[in-house]
Amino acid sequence: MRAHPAGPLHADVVSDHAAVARPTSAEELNRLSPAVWPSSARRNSEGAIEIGGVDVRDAAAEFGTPLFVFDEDDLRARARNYREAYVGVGARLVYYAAKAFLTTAVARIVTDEGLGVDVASGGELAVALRAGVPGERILMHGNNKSMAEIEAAVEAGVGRIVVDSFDDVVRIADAAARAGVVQSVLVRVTVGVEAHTHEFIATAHEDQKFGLSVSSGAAEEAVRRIAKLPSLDLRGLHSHIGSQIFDAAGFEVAAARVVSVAQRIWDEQGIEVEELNLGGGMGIAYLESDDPLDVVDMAAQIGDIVGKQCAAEGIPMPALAFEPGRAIVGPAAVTVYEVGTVKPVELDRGLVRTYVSVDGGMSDNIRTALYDAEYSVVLASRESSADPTLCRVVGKHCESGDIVVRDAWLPGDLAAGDLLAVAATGAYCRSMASNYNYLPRPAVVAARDGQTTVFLRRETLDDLLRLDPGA
């Protein structure tokens, strides 16, 4: 199985400039690869990057930095492409995985483009509902849903709640019975498929917190218990094998095992599995060398895999569902930082690495610290013909692991006040942001036709102090 890791591991010290490919020309250094950058990204006549027709210098001046800038048309196109591709192979509904990044504006956009919304907490549910997402188009996940969260989901008429444990069965049944409704549920199964991705985002192997094991019979036992409860309606099975997956091979093994479970449930319990949700996990390009499978090709391969396996097991083809998140919002946004300090540091054998400190860091992008994730970064406020210099882009936090881009070639004339842009930061950056060192979290804006719309305003120190009763 060929799958891309969340971020390749690095040695503690890159001992040679050859560790990352050196650009061969100024044109290459200034280039914006369409494989990585939002579809509207371009350099204008002054060499500054524009997103959605908005000059990043103007956006930074108006909203401050760090700043997340979304290409709204790119976001909409990706949502639309996923819906069309997966509906085309029999998907009942494609859900946007809200954990990647959620605001009311994002929820409205994906809903406008025909997607449902997959939430994993009461907070995400509240945002989706505030945005006007119909309850029946919402799916709720969670390995430890509280009774309050379950009750809120039932009250909102959530279309699917995913059963992740035997405790879930009892709690959801109780909440539905008290509300006088029959709640549709899916059973999340762990199928023993470990996607070749980072350990922390692989989710279908046995030794982890999500789902009910197929090999132990727990998944089938959950189905038996659900069938006995009049307030629950089993609609199907759910499987998710991990994130940042670059081809359909892992889905092939997972689908085979889930379809086999569906066949056994039919044979032994007489219950037809009408829906199969294969989760999300489709990968994106963080570097130009990354090569995720095209969405149409991925959808066609997965649909063919499930169809063949159902035919082999002699059961009807279930309706499919999918939950892309990163693949929709990830490539559609960039983060703009201002350079503060440029510090050359001598390494062994006379080599020099230049540390470029920016005004954000692990508080707005924890993925490099968590996963050794790699990113593409360029000088955004101008073009440069200076020779490339091997740099490490770092944040301003009191942590040596506060790294934004571990190894990057940037112009040798980089100076304080320049703007850098980091590509593919729409997913799991602002959504995982923190206030470490009491840094207010950045604003998020969308750019379209030369205009900006605020998705999230920048936090202020007053926002932070408001939580402190002694302030």
Ligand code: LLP
Contents of the next structure:
Amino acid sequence: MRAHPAGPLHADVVSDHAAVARPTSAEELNRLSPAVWPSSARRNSEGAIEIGGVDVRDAAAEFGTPLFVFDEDDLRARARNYREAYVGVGARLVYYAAKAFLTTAVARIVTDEGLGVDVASGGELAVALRAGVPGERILMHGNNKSMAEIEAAVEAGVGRIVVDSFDDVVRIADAAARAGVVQSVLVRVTVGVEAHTHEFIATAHEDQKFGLSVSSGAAEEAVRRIAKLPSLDLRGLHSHIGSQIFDAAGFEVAAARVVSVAQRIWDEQGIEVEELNLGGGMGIAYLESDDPLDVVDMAAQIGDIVGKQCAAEGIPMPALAFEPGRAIVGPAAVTVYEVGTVKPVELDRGLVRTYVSVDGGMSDNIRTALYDAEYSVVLASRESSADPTLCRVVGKHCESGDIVVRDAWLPGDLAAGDLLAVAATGAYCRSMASNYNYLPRPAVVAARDGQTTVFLRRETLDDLLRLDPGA
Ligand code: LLP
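Based on the form predicted on its own presented above, generate the structure block for the form predicted together with this ligand.
Full complex below, order starting with the chain above.
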């Protein structure tokens, strides 16, 4: 990644001037590719985008911009499809990874659709419990769970706590013993596989903060210690190899390693690994050219891989579990921004890049600045037949790295007051939002059958000032 302390470099403009292909027609420029946009997204007779039958202009007027708009039916369908696909290949439970985006309504929707909830902090646990998610359908993660978080999880009767360290073994056992319960746990195993999109790296060792490594024997040692503690019940192993993964290759190497650990645990300790949780990481399309494996194919391939590995090792196939986050919420929402300043900037050789400033930025979507993420963006409040112009959609923060979409072709007549929509922003955008420059964080609404429901209201300046005791 090209980065300097104030964000990605911004001086190498000519070399990446046309990093994305120029649309060949106005129709292409206005088109909403079903690969990227929520399933109900369409342009109405006035050319404005509707999500769940709600015109984004009306939603923007009512809730302000920036605004996250979820297609509720799309969100539900994704949750349902993941449950069906993975239960179909032997999953006991599919947990929604709440870190991607969580509100009480989201927790209710995913549990309605038959998912559990994976929480990674006491805060996420509190939201899931407030939503009424039954304790046994919650799984808790964390490489540094506080004693208070562990106690809250034990008290809520969470179905699984994932042991991430030897400290966790002692702390969870103590909390359960004090509460007079037996807590079910998984051991998070790090297998030396890191996967992103089509690439994965497999190493012999692990150098990271999560989990207990296979190569050092730490994972098996944790199992040994857990087996001696009457307040803990070891249910199985956990492995998570990365995020935004497009194919099953990385899962294949990880499954081979984790199944061989399960075989050794059986052989040497006589303990059967009943459950194998293979984490999340299933990728989504941010651009039309992205080609993640379809949910059913990915599930089938992973199920097949684990089945073959177990047969090869001569152990019974464990029940499976998964934790998709991005793939459930990511594609189901868009961000609506209002255009403010439009500034053509002359580059070398007569090239022009138009900087389109919107009323949010890195405070509602840090992913472009942080990961060089790419997004699809269109003019949302109308259609236009103006020539495509190469634009950079930027925010309103005091940093040159405050970029929402690095390279985007937008109509040449774009002007202040137009609305833009950025696709696939349901995951890791609002959940990673900040108040940088004291911007209030945006509202999140869900649209369905022409009606909106508020998932989160927009912050006000009073909300921000409330934390300041001098105010
Ligand atoms: N399970 C575990 C143990 C995880 O650490 C994660 C994500 C998931 C499940 C869900 O992964 P997903 O299906 O959403 O890929 N902020 C980054 C992503 C960080 C993912 C962290 N762990 C981003 O915006 O791309």
